[in-house]
Amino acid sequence: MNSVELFQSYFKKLPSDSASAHGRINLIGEHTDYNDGFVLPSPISQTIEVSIGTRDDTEIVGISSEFGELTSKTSSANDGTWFDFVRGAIYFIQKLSPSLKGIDIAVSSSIPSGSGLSSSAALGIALLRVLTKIQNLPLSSQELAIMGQQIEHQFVGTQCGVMDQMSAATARIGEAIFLDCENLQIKSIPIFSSHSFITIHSGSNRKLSEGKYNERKNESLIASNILKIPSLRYASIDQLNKIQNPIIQKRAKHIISENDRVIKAATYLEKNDAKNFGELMFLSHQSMKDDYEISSDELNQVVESAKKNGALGARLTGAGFGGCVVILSHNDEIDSMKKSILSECPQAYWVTTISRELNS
């Protein structure tokens, strides 16, 4: 049921307007974004779908596909449920548009939540793409990226980067978008001819808000400030030696050399070099799960099945802590791959493959 047949449903009326935003893979550059550095998401077809009616008091009136039914007022403190996205969404709108008031809000998803693929992000953009067309606001889509980072920083409490945003607003199926996020220049690249990215559940849940994410941003800062630099962006490797603490060393050590790894993939991307873009692909991994150590054993699983199997990369993509890995496989070898990956992992499963072929 799709978000209209929802709010109808529900609320017994037609929405006044509809949105939707994508999810996403992120090829590789895992953490780089809260440090100014450098990612190249994808976006995947499964999307989050919001349809919205306008009321004339300040309550929120929800019902979810996946969460089920809320009812709060606007300004009523966060819970941790999806209305926190909803109430910081109409804050943020409310500032430009003060005209509005209280919504009815239906919302329907086909991305699994907790899976790394930037769920939550899309539903903070789909909730501000109709927001704005009701209210009437030409809101660019890198204003509505920023917008829905601040809503996860001030009413989620998710500290995050603004890559995820920046996918789901911008990007394009078929397509990945190497990101520089300290100026949030993008450059749009079509994704390989003959090769396809399959991204696998490793059967892991995780929930970011539950702090290490948090405590991996700290870590980074804490770095950058040993250094005397803005962000890590701003590191090289041969500074690692001014860092003490292993620990922080570490976490510098993968950031540095991530930032590096995305920059070589979008060239090799450019170049439809499959076999090099996979080798980093391997190598972001290794960094991620001994130096930022935000791998888990489900996760290595899938990465160690596909490596066996043939695949020409593998990592695990979001944030870490379980959800999912993306491979990179010959389009005439998907079918195999995935047979083989899933009977040697029994927890995990297919999501999705983000394929120039096969969105074409």
Ligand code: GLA
Given for the second form:
Amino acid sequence: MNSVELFQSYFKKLPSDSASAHGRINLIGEHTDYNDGFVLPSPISQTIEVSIGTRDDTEIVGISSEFGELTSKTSSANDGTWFDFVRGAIYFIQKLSPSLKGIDIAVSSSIPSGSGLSSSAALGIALLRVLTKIQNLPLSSQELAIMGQQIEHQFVGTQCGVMDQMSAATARIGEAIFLDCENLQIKSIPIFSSHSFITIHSGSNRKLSEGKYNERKNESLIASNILKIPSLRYASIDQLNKIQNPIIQKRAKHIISENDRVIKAATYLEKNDAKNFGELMFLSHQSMKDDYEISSDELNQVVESAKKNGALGARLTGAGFGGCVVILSHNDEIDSMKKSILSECPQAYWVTTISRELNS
Ligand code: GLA
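Provide the structure of the form predicted in complex with this ligand, given the form predicted alone shown above.
Every component of the complex follows; first up is the chain already shown.
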């Protein structure tokens, strides 16, 4: 059921307006966004859709296809439910447009949550889109993305970077964005014509707000403080010997080497060079496994299986600690690759494949 149908069946009236936003996979560039670095995400066809009706009081009444019914006030405290996103979005839009009061809202989603495919950023951006529509506020993609990130920081409790929100706010299917997270400049690059990115869930879920993510962010900050630079974007590999603590040194090594890989990967994507792009994906995974330590046995197993079955590249995508692996495969081999990996990794399951022509 889409969000309009859900709204109608629950509220027995038509919504005032609707909006949606796509989930994403990240092709390369993990944990670099909050270090002012570079990332290369690409949207998946799955979306979150939001339909709303305005109210004259300050109530929020909501129904979600995934998480059920809720009621609260716009001013209620954060409670760890999907309403934290709704209250956050209303808060930021009200600051620009105080006439906004409560809302009736229906949410439907085809993005599996907890998979590292950015369902929460898509929810934030879809909410901001529909609220800016009804309040007639012309906000740019960058403004929407920063607001979406602030919802996560101030209302949800995740200290995320800006990659997922920028991807959701600018998404064009069949393209990746080479994003400079320091100044939010983007360059859109079409994905390979002859190769696709198969996304396979490792079978173990992750929860972003559960501490490890913020721990990595803090370790990156410690490294940049030691090096006396504003962020690890400005560090180079030959500075690593100035960091004595072996853990902090490894974390910095991942960020520095990953930024370098993203810049090279974007060039390979532009040149349609899938072979060299894929090699960087394998190197990126190795770095996340050994240096940033955000992989898991299940994720490593899928990457190994992809390599064994002839994939050009494979790496975990998203925050890590579970979730999905993205695999670069020739278009002619998508089905056989999927089949072999899924038979070798019994916990794993296919989620989506993104191609230039066809997204499924
Ligand atoms: C999550 C965060 C992003 C980014 C990735 C890791 O998806 O929301 O900001 O840090 O993890 O690359």
